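Heads up, the chain below is alone and in the form predicted on its own; it's given as structure tokens.
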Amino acid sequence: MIAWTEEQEAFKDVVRRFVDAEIVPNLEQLEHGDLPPYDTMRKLYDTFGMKEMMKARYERIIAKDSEGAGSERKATTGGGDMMAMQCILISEICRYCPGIVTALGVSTGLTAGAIIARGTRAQKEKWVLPLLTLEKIGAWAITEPGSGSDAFGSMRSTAKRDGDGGYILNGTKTFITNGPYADTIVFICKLDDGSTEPQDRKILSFVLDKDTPGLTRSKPLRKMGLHSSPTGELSLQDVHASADQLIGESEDAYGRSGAKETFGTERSGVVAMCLGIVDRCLELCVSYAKERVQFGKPIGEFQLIQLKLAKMEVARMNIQNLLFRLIELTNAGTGMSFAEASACKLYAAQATMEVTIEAVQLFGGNGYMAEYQVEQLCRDAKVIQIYAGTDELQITAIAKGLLRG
């Protein structure tokens, strides 16, 4: 794939009209007025028939279980068109409001995805469809106040067997997207069996409902960017979870490998977000370079400004080509390796941060003001170098993949 098709370009125009009508007029409230994004997300689903698409996807998931396939993890060919449409949707929204995409991706991608990948049929029937259709909002809780990049090694949240086939959960999670509002939470912790050293304990994942006794959550945390994506802290104190809330109903079903799969999927999806941010920054900068006059002429005539614009276009082209590769791999029924997904995420995140910083610089004092959108996009871009694995962790993943051959 070397270019968007006519059909995809037409779809892009339709999405852009939705963004102009439903997101742009509410951007101030989404970013600074504490307006949760969930009604906008649901309107997006209704507008583009995504609820019906997700119902069809759910039926395929259940059908595969009936056929003994076990999950949706089997690769199938021909999914590139759907992937392309999803990428266009993500990138177009991220031209204005990357936070909405983060909230949406964690709910339908990470939370539902964890249950789809490793859950039993009964668990999928109970939790997956409401998450996929946005009837319920999901949160995927792994990060802790003292863990950060060392998510497993520093994990302190525990599950202890209660003697009746269930578990008692304790721990605190932070930086949890959708945490303040989530209806369904995937809580990741370590099995404390009383004898295994903390670093060697099994990783377990439980599905919890919002009204679970002993579960408390904070108000949305104040943060640098992605204000339209609510982030919070979750605390569990002696929470009882039954065996059927353990993903896969097995202590070996969703461990480190399950979480790694989730991270790989998340890292690939970030590329579409980056394309939207870079594309919008470039658009704003080209327009400003034509209109802004200094020393008697438009600043676009100055060579240093031209250099900035040229580098932005190179970044946009490279990120778009990475996205095309992701679509082609999906269409072929394969996918990126963990190392390749990490490489894509590393490049896209760094390039996007560089573009947004240069956009602020190109706008000068105006770029530092909130009324000019480059200020918001710059703040939003920074977290892409941090969440789904920091740049430093991506480098480690890439190097390990190379050294393994």
Given for the second form:
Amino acid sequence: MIAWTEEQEAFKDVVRRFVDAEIVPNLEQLEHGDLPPYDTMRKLYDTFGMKEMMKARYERIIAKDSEGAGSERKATTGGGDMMAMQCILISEICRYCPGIVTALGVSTGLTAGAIIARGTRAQKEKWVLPLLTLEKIGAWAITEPGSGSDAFGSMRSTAKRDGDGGYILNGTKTFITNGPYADTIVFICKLDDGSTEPQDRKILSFVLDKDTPGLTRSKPLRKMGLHSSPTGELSLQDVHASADQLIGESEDAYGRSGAKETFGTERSGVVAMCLGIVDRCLELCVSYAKERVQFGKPIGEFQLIQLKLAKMEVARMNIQNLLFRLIELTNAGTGMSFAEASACKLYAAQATMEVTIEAVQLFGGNGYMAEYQVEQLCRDAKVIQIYAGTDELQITAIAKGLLRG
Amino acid sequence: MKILVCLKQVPHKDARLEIGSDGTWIKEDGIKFEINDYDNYALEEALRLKDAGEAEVVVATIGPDRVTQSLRTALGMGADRAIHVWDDSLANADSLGIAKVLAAVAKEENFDVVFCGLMSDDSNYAMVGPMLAQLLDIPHVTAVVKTDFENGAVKVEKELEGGTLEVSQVPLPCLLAVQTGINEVRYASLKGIMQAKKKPLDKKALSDIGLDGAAVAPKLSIEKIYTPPKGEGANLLSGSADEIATQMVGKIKELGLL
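Alongside the form predicted on its own that was just displayed, please also present the structure of the form predicted together with its partner chain.
What follows is the entire complex, opening with the chain shown before.
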């Protein structure tokens, strides 16, 4: 793949029209008001017939389960076109509002994804469809005040067997996207069987409904950017979970690899986000460089400004090419290795941060003002170097891939 | 029912337009194009007829390769098939030339209704619709704001000056040139767009529809396009907002507008 196809371009246009009509006029409220992103996400799904597509996807997942062929993930070749459309959807929304994509991705990608990958058929039937269609909003709770990059090593949340087939859950989770509003929460913790040392404990994950007794949620936390994605804290105090809430209904079903699979998917989605942010910054900067006159000529005629624009274009081309590769690999049915997905994420995140900070610089004083969109995109971009695995963790993953064997 | 919708691809409303070196048209390199807004409403009106019952919707356009993307969008929205006509001799075609090509396309099949937009966003002639109807020898209504199809005819409301509407009963086949805002134009769905590439898109040369360059040679050519020069007579008001408001009211009164 060397360019978007005609159909993909057509989809890009139509998503852009939706963003112009439904997101741009509400951006101030989404970013700085009290408007949660969920109704906009639902409208997006309704508009593009994605609810129906998600229902069809759910039926395929269940059908596959009946055949006993294992998880959907091990599926298939030929998914490139769908992956391309997904990338377009993500990047077009991120031209204005990366927060919406984060909220959407966590709900349908991470939360539903975790249940699809490792859940039993009954669990999929109960929770997956409402999450995929956005009837319900999901949160995926792994990070804790004391555990970020060292997600499993420092994890303190626990599940203890209650002696009656169920579990008692305790712990505090933070930086949880959709936490304040989620209907369905995937809670990741360690099994405390009273004898195993913390570092050797099994990783379990449970599906909890929002009204579970003992579960409390904070209001949205204030943060640097991504204001349209509500982030919160979850606290569990002696929460009772039955065995059928344990993903896979087995203490060995999820484990560390379950979460790792989720990380891989997440990293590819982030690259599409980066394309949208960089594309919009470049568009804004080119336009500003032509219009803004200093020392008697448009600033685009100064070579220092040209250098910034040229570097932005290089970043845009590289990120787009990474996406083309991702789409091709998806189509071939091989997907990306964990190390490669990490490499893509690392490059895209760093390039995007550089582009956005340079965009603010190019706009000068105006760039520092909230009125000009580069300010928001710059604040939003920073989190991409942090969430879905920090840059530092991506580097470790790439190096491990190189040094293995 | 068989419906033809004539689409034109025009520069995107947000495109930054620059006049070309020969001064007779804009530079088309590097700008984005989209379906003419009036034509979106025409297409939507046709798709609503399709939704309501049995109808085949065919979209047709004239233009270089780039126009196929607009046809794909139309197919993604729900049109059944598309026809793309192009020949280099059409690059400077006038309204009559375009109408002749569309008439040749329409004559190949028996359409019950031909929809087009009232005019195009880029050249604003509003002539292709009536000319096409004349060439096809069918009745037409322009500035259509409402349609009601029943028993082989259509009751049409047409917009006149000052908010007045004209109602007429038109037998089929007929041509309707649609005003903007008459419906809410749908978005192409993701599934629709993914299926669009499987729908037929026929590329035709002039010779395929019984025409040649001479038949469509323009009788009208653009001498030049230009941005009106800045004129004299602007009166710039200065002062605080209150002072400016007072001066402005004074000016309006002075001109007898209040």
